[in-house]
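Read the single chain below, which is given as structure tokens and is the form predicted alone.
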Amino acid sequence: MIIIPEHEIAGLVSPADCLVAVEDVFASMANKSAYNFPVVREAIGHAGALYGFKSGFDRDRLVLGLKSGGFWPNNTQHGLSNHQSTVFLFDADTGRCRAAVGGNLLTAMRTAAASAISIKYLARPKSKVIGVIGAGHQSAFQLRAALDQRPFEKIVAWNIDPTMLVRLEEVAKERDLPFESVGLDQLGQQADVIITITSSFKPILKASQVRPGTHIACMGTDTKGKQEVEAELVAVATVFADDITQAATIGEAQHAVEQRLILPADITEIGAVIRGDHFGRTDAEEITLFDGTGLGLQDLAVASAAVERAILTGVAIEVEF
């Protein structure tokens, strides 16, 4: 068995290298040779965890496995991410376990590429506002890979703590780009895109704050009750996701369905978008809505790509099993 260790993946994956990996998901799911099987994601009970599976197959490239992990609160405290998860993958001919790969930043780069994707197909061409609702450490992954899909010439950032949006400001540097803090309505009348990442159990964002034309990515809604934007928002958006079946019962768009705003069949996969069996955006004044979930097939992609780059490079550690 091969082991990667979570301080190897950083040069074993770029983001670029994710981002390829990701889209050949999106496409081979809408292509029905890849699937994603049930999630399991449930409150233990101790230290506010949140623990679960994420797992699945893809039949083409013969990538099994599962990603076991989930969401510690408390992490901080102990000099920790408050993400922690392992990507195990297995042999698909014979069942054996063939890999053990770092999962935390995997995690963070493959759920960047995801909503990167989505502004890739879906934001309108001369977007030139990015704004962010979120400032945990998985805002900063989603900010440089989404600067790399459109030409922005600001951003613009709404976090419950204000302090915390120094994380994104630092990206704006990078970049060369202004920064601004601003409220919520602000933020709505200025951005051209808006990715939301938080943990929020009810909704930040609402239909009345989202101009016409905007698309939107809401990237930290994958737990049932989990919520970042009103479920009216979601009813007047044309609404894509990583998954349908997710989105629906685990995504942002659970509450649309819920209170029958939507139906499941009223989402679209953006792997059809990719595969060229949807047009995506039809015109400039539609709000576009990405319900990224996050799926096994994801993390497994990934992983599989740092343990054939490990192999090559000679950094993979071998052990019997």
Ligand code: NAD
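In this text, rigid core is short for the largest set of C-alphas that superpose within 1.5 Å between two forms. Residue numbers count along the first chain shown, from 1. If you're wondering where the values come from, they're calculated on a predicted model, not measured in any experiment. Compared with the form predicted in complex with this ligand:
Once both forms are overlaid on the rigid core, the distance between the two CA positions of residue 277 between the two forms is under 2 angstroms.
With the core held fixed, the Cα of residue 47 is displaced between the two forms by 2 Å or more.
Okay, that's the form predicted alone, but what's the structure of the form predicted in complex with this ligand?
This part shows the chain on its own.
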């Protein structure tokens, strides 16, 4: 069995590697050759923790496994980040455990890859301004991966606590791009692409604040009750998702579905666009919205890429198991 410690991950897989791995598995999902198993997520009544696991099987690449972990709100007292996870991969032929892989950085990278894929396939080619709503841990990963998809010329951002925007300003400096902290009206007026990555339970962005032609990647809503944009905005947009059932139940689309503004059948799996079975954006005035809820198969895809690279580079720790 192979062990890949968390601290090795950054040296093994790049955002570009993660984009390829996630894009491939989204396509396999749309082809019905990769599927996710039901998600388990429970408040365990200890340390305030939310624990769970996400799992799946990608038959095209024989990647089988699960990501286990969750959210421990008091972890900073222990010098750890609040989100902790580990990916376990199993040999699809024998069921033997193949690898245990640190899952923290991989989670941020696979989430950023998903919104970047949506930008790659759905944003207008000449998109110039990117807007980010949210400035927490995930936001910088989201922004970096998005900047690789279009020749963006400016970053605008909003956060409920504007002092946190320094995190995104750093990314702008890294890429030598102008950065502006703006109100939501201004963000919608300027941005060609908007990423939402907050843990909000109330709509932040309104339909009236978004221009025709905008692509929105809603990435923060991954639980029942969370919400980042008005249901009316989801209703006027052409909606794509990593997984339709998750989008309609725990994703941003849940509210529009609950209010019967849209049906799950109105949502298109992004994998269908990747495979060329759906043409994605049809005109420059259309608002496209990607509902990224986070899938076990994404975790397995990037962990598998890390394992392959670790074997090649001799970083993998092999143990008898």
